[in-house]
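Form predicted on its own, single chain, as structure tokens, below.
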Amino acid sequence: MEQRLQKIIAAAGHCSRREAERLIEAGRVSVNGQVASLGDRCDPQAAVVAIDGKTLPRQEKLCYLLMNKPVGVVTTSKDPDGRRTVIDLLSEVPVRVFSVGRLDYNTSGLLLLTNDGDLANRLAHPSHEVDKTYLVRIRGKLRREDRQRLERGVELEDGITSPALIRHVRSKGSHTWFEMTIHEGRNRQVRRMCEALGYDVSRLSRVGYAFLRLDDLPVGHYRELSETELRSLKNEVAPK
């Protein structure tokens, strides 16, 4: 089936559309040999589209997966240290895939796992503001203050946060739950939040994204986004 040659660009991880318009644009992408004028179309898994002479990989068939993923496993592709990723966990399947955003290696829950590139960038892209959920235990007891801090924005090194929704505070023993949520990207944003205010975080889950949530889906497991959470998830970021 015949894309804009922008949209093909962007789903291959090169760019974003964006910026894919620019390069139509200044003569830099071609199809099939011949110099691509922006609006052109084509079939990505039988044109051979280049950039600036370089083909680009053909489109192999676009998978979504939902991850549950494990504490003590990164998000990259390949670790320097030898500790196992998320892609170890992808044995079956048959393409290759990268993760959205990323869980540090402490961190467990809900990862989404793609190889459509152009939406993985606009899911990124701070504009559109997806919700991410946190499920977090912290060690001692949230203090009213600090909850409300919380919900206005803490001052970090990198600047004050935007305002989280925090949910279901509950103590257990010497340990608070709660749930967090944030549409912010930062590195290691809820620890960092939480310890600007003396918390230690003792576990952090991720268990919501957008609309997603993983109910019953096992750690260490996966399954495909069916055909409706898809679509819903593309309406989430679709230009306005």
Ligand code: URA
Contents of the next structure:
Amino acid sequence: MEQRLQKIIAAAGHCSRREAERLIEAGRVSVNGQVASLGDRCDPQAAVVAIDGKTLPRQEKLCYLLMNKPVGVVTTSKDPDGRRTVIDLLSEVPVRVFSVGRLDYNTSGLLLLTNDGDLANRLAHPSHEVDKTYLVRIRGKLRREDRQRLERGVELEDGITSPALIRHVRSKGSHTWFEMTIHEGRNRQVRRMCEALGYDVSRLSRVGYAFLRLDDLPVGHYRELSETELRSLKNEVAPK
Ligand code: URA
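Alternate state requested, the form predicted together with ligand URA (shown: the form predicted on its own):
Below, the chain from earlier opens the complete complex, with every other chain and molecule after it.
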């Protein structure tokens, strides 16, 4: 199926759509050996697209996976310390995918994996404010004033966070479980927000990403997104 050239270049992970448009306008992009113009379309699985004479890898079938990541695996595709990666868990996926954002080694839950660089970049871009919901277990009780601080935003070393949405789930024995929804994606953000208030996070799992939920997908398993889910996800981050 034919697609706009800037979309093909962005999906290959080369640069953003806007930068790709600039490259096309500057006459630096060719399709099957002919200099391309803005507005040109081609079939990414058949055409030879080159930038400054260097051929882009031909687009593989686009793949969109939702995984329930276990604790004890890293989200990078290679780990210098030789730890297991989420890619090691993807048997029978014939294309190379990467994770959209990351979850810590000790965090489990919903992780999207794709080879669509354009969509991955847009989902990860802070301007789209995609909601991410975490189930958090802390030792002790969450005090009312601390819940309010999480809901107002917490001062971290990299600045104050946006307000979180908190929903109490349950207290059991010496632990409390609650859901926290944030739309930023800073490194270890949930743990750092809780630690800043003196709480020790003893379990963390992402249970929601935008409207997507883990439902009953077992830990360590993955499934493809349905066409409806994919369409809705693309809509969430469509250029306005
Ligand atoms: N916040 C964290 O602290 N860890 C994660 O893995 C994701 C969000």
